[in-house]
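This document opens with one chain alone, in structure tokens, the form predicted alone.
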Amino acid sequence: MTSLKPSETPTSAKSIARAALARARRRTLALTECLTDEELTAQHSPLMSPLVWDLAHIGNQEELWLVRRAGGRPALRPDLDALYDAFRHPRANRPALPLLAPDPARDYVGEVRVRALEVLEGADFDPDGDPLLAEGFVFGMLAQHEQQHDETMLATHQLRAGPAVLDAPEPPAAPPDAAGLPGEVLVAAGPFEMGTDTDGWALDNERPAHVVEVPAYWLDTVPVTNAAYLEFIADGGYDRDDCWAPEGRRHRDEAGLRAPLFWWREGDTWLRRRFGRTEPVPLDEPVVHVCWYEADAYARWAGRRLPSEAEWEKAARHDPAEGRSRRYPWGDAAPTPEHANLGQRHLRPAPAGAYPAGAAPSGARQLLGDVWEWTASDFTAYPGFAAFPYREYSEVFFGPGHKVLRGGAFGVDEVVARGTFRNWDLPIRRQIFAGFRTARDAAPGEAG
């Protein structure tokens, strides 16, 4: 549970803090104690950083808003200030800096853990008092970033060669009902509330809430698996232009896009590596890692388009029942294992039609966990949007450079997964986790 309520006392609320908190360091420490010091210095693709450098980014992120801002507490290592900040240092050039090595990293990121839960205890959490306080904003803000940059570390775990060093349980098996899932739902035209004024711990691209009027369309009841995109592959859809976009075929050619990322080809058997491991794809998981040109080609093949995120949300958390918009698909109880593959519970998608206890009022399923899912829509301001607490989390992101994705995947915590939540990158983007659905337009007599 991450929304904080009226109804709670400053205890709970920091209790919920703190076990978030607490939920996010034990995911970076597991992420980074299984390699070496070597691998957690190396740089595994110029895509990513070292891990090394995510480790001390999320301490000296945490010492500048917990301890110096929230708290009013002297700098730890002001010296670190420039060297782990991310706008001034590309990731292609971040192995070059003077970075901490692991053991320093490590006893940084602690001495400021223990500042910053001294400084929790002290807080006051009042609604209508310091704005970054109130209902323990910047703890979730802190949270919720350590958790972002814990996927991009999975991220990079992904990229990096050599066997396995990560493990986890299976997904669950696909529900006897999900064979006979129809294969779109129908979400009525009318007005939905989008965005949000009330979730404490929403971050400002998420507000305000405003009323959004959608036509009806058409939605996939779950994401695009495997199985489906590999008759895109078969029908030849990287070569047929008349699938792609000008700027999609451009980068198709540049990059010489044939597949997935972490796809082959073996006589007629295509395989995957997955954390180390290699495996023939699942044909019944949604396809994952693939960038927003390859899901809109796949869209057009079909038929069919991406949906805008305002259909997105509206299908993820639209009642029309209640005439209110949900927190999450299935309600507003915070996630458990039934609802969503959240949390890297499991290393990969589960199979399309999982989670029956996780739909929305749509009939749609997976909207949360599993893979993020590419929009059709750019990132773009709501209207009466306001930064906070500073520009660069989002606004300087806004505009037609980058894409929209929606619903978080499988490496995703509780703290980030809700409906709200935007996730925002270039549409060439692949080592992501992410996959999508497709919808249409309803046609008069479908719409009712």
The other form holds:
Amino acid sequence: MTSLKPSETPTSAKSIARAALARARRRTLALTECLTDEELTAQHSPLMSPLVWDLAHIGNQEELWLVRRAGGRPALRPDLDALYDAFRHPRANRPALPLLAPDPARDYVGEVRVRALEVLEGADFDPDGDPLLAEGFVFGMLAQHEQQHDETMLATHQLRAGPAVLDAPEPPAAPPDAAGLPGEVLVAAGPFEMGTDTDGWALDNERPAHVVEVPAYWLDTVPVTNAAYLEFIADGGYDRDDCWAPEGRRHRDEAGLRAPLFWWREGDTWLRRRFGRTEPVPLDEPVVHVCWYEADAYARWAGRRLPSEAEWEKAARHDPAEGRSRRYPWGDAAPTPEHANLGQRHLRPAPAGAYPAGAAPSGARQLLGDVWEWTASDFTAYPGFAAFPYREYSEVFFGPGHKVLRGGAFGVDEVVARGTFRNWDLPIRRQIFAGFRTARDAAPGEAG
Ligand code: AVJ
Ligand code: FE
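Could you please show the structure of the form predicted in complex with N,N,N-trimethyl-histidine, as a counterpart to the form predicted alone just displayed?
Whole complex next, starting from this chain.
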């Protein structure tokens, strides 16, 4: 979002907000209407909420922040606040709560949405006004919140046993030049602007913009593929203790990690389960469903390392010709289906080398979309960080416990995929749509 004058509020900015909310709701309904009440209230994995919890939680957050706080409207269902407070009840305990049944949950989110759209009609997006409404932030925040839960619900779908209920067209094939791409791209040494002060819908953890000096480095042109990951497995990578961080080794042994989640071997063939279907592991696709420890071990096995968060963002945003940071690898224009694999348009990553139109100035491809990419970095505050609008969105997660993921996967909408967006999770998590790419320091002569 560029800066908007109040006079522009009624047309462009409001229709963008309305469209983002509508897109999120279409996904939410698509992910919940395809299952029976029984499947919606079941817990498919102790890692996840019942889908009906996500559904009503989406509505409750919209009621709390958009309808009540920003809109100043009276509470609709204050009795639901405690039930759907993510901090009060860990995911594993949520099935035992007196949750709304699927139909009442649908009614509730619908009633909240009617009020949310009324608030939107009357809102003043004046950038100097109420910070929740400025540039339509709260509408963007709730669209992003819903889309993030839509991705979480997609992960629940992937964990669920039983026949497939979701369908989507196949992603585009790799273009003819994919096989000949250089393995890595050089990003020259120098400063770049990380984070943002000007993106109206950026969340608190993406702010403020600050200059970071990054030494020259080489970055994989594309995410690590299943074929490459299979070489690591075949070379005994899971048993190569020297490649694993000490905590990673402990976790590997306790959890019995031998391959990405959802993979198994039959004879010489590796198979995987994907949204209720069994298929051979496709060799040219970015690896997905690996934890941070596996990504880190692979990188060490390859004689490389994971990129830092700053290295990832510089590759994705820095335009050396203009000396400025872009919103996306390809420029500032919103993603189209030619740029990136986003929005659950396809239910798998595209082959490595796809989306040439989405390439960064360095030549790196698929930085946005396809798979989240683990970085080497802990989730921490940028210098000058201020929690907004609540500490529990980001601040309480800062620290060495969580690793940053960048780029967004096929499962997230463009409203949560931009060069500055930061995701985070525990280094043991594998149910998220996470892969990675690797990096190495450039030698002094290569600094560019
Ligand atoms: C940013 C994806 C880690 O799912 O826990 C959802 C997003 N925050 N509701 C999460 C979020 C509050 C968050 N992640
Ligand atoms: Fe939430």
